[in-house]
Each structure stands twice: as structure tokens, then as C-alpha cells.
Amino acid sequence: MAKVINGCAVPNLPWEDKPAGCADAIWRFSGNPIIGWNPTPHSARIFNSAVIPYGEGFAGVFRSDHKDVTMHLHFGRSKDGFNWDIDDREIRWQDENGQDFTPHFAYDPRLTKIDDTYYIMWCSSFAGQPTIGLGMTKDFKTFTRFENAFLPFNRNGVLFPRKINGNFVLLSRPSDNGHTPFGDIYISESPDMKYWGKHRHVMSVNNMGWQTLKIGAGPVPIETDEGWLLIYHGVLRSCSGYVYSFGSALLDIDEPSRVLYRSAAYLLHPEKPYETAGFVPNVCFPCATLCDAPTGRLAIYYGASDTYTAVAFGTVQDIVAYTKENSVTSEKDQSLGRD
């Protein structure tokens, strides 16, 4: 059975016992959505949003839909990692000089700690396009943004918990300035989070119904001993609209460019009222995880129809399994993605 390492133990992790019957290797928090419409007085809808252990319980930083329509990340707290106090303003970012370096719009963050850091990867704007983000904090009350990392356009950056090789780890997905129909998933390394090359395709779509249209990084990578474990989304274009499922693979350790093994059925795909119907229906968009590494426990924190912040359970152990037994193909003899 797959093993997490370089884990940490998080053992006030949220948690719900698989419900009897379920034979599905993750299932949903029955008390789903945990974030609704209008939670705080400026925000419309919270969604697809980053959490983390921090102290004696949680901290995220979250997409917030505001009321007149623009895009913003707040900060919140929790003891328990499913009622969350989440600051009604947004986070306001400084350079590495001091000054004030607020993006104009910033939405589906993403949260990694390495060492004493944690670092903020988002969608953010760039002469007004899409691009992806990079910032840190170290005590969720200063944050700095860094300069921008990648041209535009591109989403759905994901940096890996560690340096591999020396050097920073990052996913990411280019695409377009609008509601891309299109994306491959891509990694790039850094030896100081500024300067980003090395650029190697990873996953492309496939024929698989779920995951035709485009596909993206979802939560940071987790490290098992066989291999990095990525949930990622998948979209597919039905008669009414794209539809936003999740899925996973395992990539090689030390090349994570090169993929393992790939779910060719999903994990979760839109089926409750939650999920189903809102602001933009048929969405699942994992955008974070929590991992009790001794026991290879996960919650997994998912937006819902561009509405809601939802809850999905399920351990290491049998996403591997499922992810290997169920694969599209095994691809370990697949190129380090530099064609």
C-alpha cells in the first residue's frame, strides 16, 4: 500500500467515516457545501480556494466573487476545517520593497509551505490578462507578491512541496484570455522563484469523456513512495456547457514530467444540487487537500458550481490503488515531455 513522505501528521484532520456501501475511493462531507452564497458582507460566493494547518487548527486563503462582480482572495481561519471565519476584506499585497502590489483581480489560489514560508499561487492579472501569481507569507498577515512569474496566458499554477533537483516545482496550464477550450497541464522549474524554465509537457487531454476538452493541476502534489500524487480537473464540452470533473495520476518522483499512472474514470463528478446548480452548474474544481500523513488520511476542498466550498474524503492508500487499477495506460516509458 502507498506510503506518504516528507508528510506531516495532522491529527485534528476533518474527517467523516466512508458512509456504508459507498465503493467509491473518495466520497462527499454530508454536511456539503460548508461555505453558501453571501458569507461575508461584501462576498457573493466563495469557491475553489486553498487551506492549510497552521497553529492549533487552519488557516486558507479563498476566492471571493464580491458583489459588484470582481475577483478578490480573502484570508480565513479555523479550528476545525469546516467552519470557517474569513476576513471580509481582501488580502492586501506588498512587493518586496513594501509598496502596495494589490492585483487587480486574483482568483483560484493555491498554497504550498516549504521549510517557514508558505507560498500563494493564484490566476492574476497582468497588463489585464490572465497570469499566474506567486506570493508568500510567513504569518498570514503580511503578504508579499512577487514579480510576475509567466507571460500571459496562462492558470492553474501548483507548486510542489519540495525542491526536486535543486530547484522549485511548479504546474501550470496555458491557456487563453478567456473561458479557455483548451489545456494541456506543463511543469516548470526555478532555482529562486523568479526566473522559470526548463518547460516540459506533462499530461495532455484524452478520449476519455471527462477529460476531453481541457485539463488542470488541482491541490499540491503529494509525495508517496509511488510517486507524486496529482488530483487534477478535467472538462468536457456537453450540450449545456462545460462540465468540471476530477480525476488523479501519479508521476515519477525525481521527473515528474514523465506520468505514471492516470485515472481514466473520475473521482467525482457533478451529481448533488450543490454541484449541479449555481452560478455556473456541472463544476467540481479541487483546489486543495489536507493529508494526516501517518494514517494517509485526506480531505479535499473543492469549489461547486462557481458557488459553493464543498468537502470530499478518501485516503492516499486507495486513490493510489484506484488510480493504478483503473489507469488509462501506464506511461513509464513516456519521453520527459521536451518535444
Given for the second form:
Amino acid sequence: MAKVINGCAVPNLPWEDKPAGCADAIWRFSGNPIIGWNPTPHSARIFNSAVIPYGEGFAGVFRSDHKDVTMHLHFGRSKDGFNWDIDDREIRWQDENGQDFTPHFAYDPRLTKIDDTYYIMWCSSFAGQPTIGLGMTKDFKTFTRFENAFLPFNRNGVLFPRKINGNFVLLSRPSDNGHTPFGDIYISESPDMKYWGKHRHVMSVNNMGWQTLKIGAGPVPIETDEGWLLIYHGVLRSCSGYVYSFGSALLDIDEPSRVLYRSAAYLLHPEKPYETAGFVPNVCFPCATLCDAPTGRLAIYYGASDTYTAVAFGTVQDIVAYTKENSVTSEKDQSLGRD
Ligand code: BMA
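For the form predicted together with beta-D-mannopyranose instead of the form predicted alone, what are the coordinates?
To see the whole picture, the full complex is given below, headed by that same chain.
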């Protein structure tokens, strides 16, 4: 049975037991969606968002698509992880000299805690084009934005929760400036969060239906004694558009560009009305987990149909076992990926 390493206890983890008769590795919260249409005066939809334990409860950085159809990040707090109090106004960023550095658009945030600092990564505007934006906060009151990690076009930047071999490590998915019809996961390192390099290929799309068009890292990887557990989204193109599901992989602890296992079947796929109908139908897009390390219990936060925020549950032990038992890796997954 896999064990979580370097994780903290989250005794107040939002949780619901597996329903009787459920044969799947993960299951949905019966109260889904936890955030619906028009959740704040300016927000039309809040989805694809990041949450983390903070103080007595939880903090979150939320993707809010405003009623003027612009995309922003908002701060929110919760006591129980289900009911969220989200600011109506976007997070304002300053650069390291205290000058306003708020991006023109921002979406799909991820939140990683390293030591006493909360790092935030998101898809940011850079001269109007998407790339990986990043910044930090220690108190969720003041937010400092760093230089963009990469040139356009890139999305799905996800920072590992500790340095590996002395460097910060980041997954990303090079893209285009539209609804990218391709995309593989890469990994990059930085000694200082400013200069990113030593790029490696991690995983490509494969021929397993749900992940044939493009893939992208989801929540922050979870360190286990069997490897880094990565939950990632995969996309297929159907007659009526893209379908976003999510599955899992295990990456080598010291050399996370090496894929050890990768789920052939998805963990979760659009099925429920809030996943199949909304602003963009058929989208399940995970951006965060809360993990109680001693029990391995996991609450997975995902955006549903670019409209709602939903939660699914599982355990690290079961998801690791599922990933290994249902694994398919290709020759490309096994390479060190410099070429
Ligand atoms: C992707 C991202 C996600 C979104 C998805 C489906 O390209 O923009 O934010 O959930 O498309 O629209």
C-alpha cells in the first residue's frame, strides 16, 4: 500500500465515504457542484481552481470568468472545504519593486506550498498571449508576481511541492494561442524561480481514447513511496467537440521526467449533468487536491463544464494501485526525453 511522504495531516479534510457498490477508484461528492452559476456579483462562473489548507480551514485561488467575459483570479476562504466565501474582486499583483503587475487575463491556477510560502501558477497573459505566470504570497493579502516562467505559448504550469536535486521543478504543456489541438507534458527546473531550463519531455498523448488529443498536468503532484502521484487531464476530440477527462500517473521520485506507470483508463469522465452541460460541455478539469497524509484520503477539486466547481474523493493508496494495475506506458514515456 502506497504511503504519502512529506505530507501534512488535514484532520478536517472535506470527505464523504465511498458509496456502497461503487467499483471505481474515485467517487463524486453527493453535494456537487459546490459552486454554481453567478457565485459573486462580478463572477459568471468559478471553476478550474486551486485550494490548500490554511489556518483553521482552507484558502483558495479561484478562476473567475466575469460577466464581461474576462478571466481573473480571486481569493477565497472556507472553513469546511465545501462552502466558500470568494472575494468579488480579482487579486491585484505587485512586482518585486511594489509596482502593479496584475495580468490582463489569468486562469487555471495551481497552488503549491513550499516551506512558509504559497506559490501560485496560472495561465497568464504575456503580450496578450498565454504562458505560465507565477507569483507568491505568505498571507493571501499581498501577492507578489515574478517574471513569467516561459515565452508564449504555454499552459498548465504546476510546481512540485519541494525542490528536487536542489532545484524548483515545474510541469507545463506548450500550446498555441487558441483551443490547442495538440499537447504533451514537459518538465523544467529552476534554481531561483526566475531562470527555467533543463527541459525534459515527460509524457505524450497516446492511443487510449480519452488522452489522444492533448494532456496537461492537473493538481500538484503528491509524493508517495511509490513515486510522484500525478493526476492529469486528457482530451479526446468527438464529433461535437473536445471531451476532458482525468487519469493518473506515477513519476520517478528523483527523476520525475521518468513515467513509471500511467492509467490506461480514466479516473473520471464527464457523466453528470453539471459535467456534460454548461458553458463548455463535457469538461472535467482538476486543478487541486487536499490530502490527509496519515490516511491518504484525497479530495480532488475539478472544474466542470467551465461553469461549476466540483469535488471527488479517493485515497492515495487506491489511486496508486489503480494506476499500476491499469498501466500503459509507451516507449516515449520511458525515455529521458532530451531529444
Ligand atoms: C482549456 C483551458 C481550460 C478549459 C478547457 C475547456 O484549453 O482553457 O481552462 O477548461 O480548455 O474549455
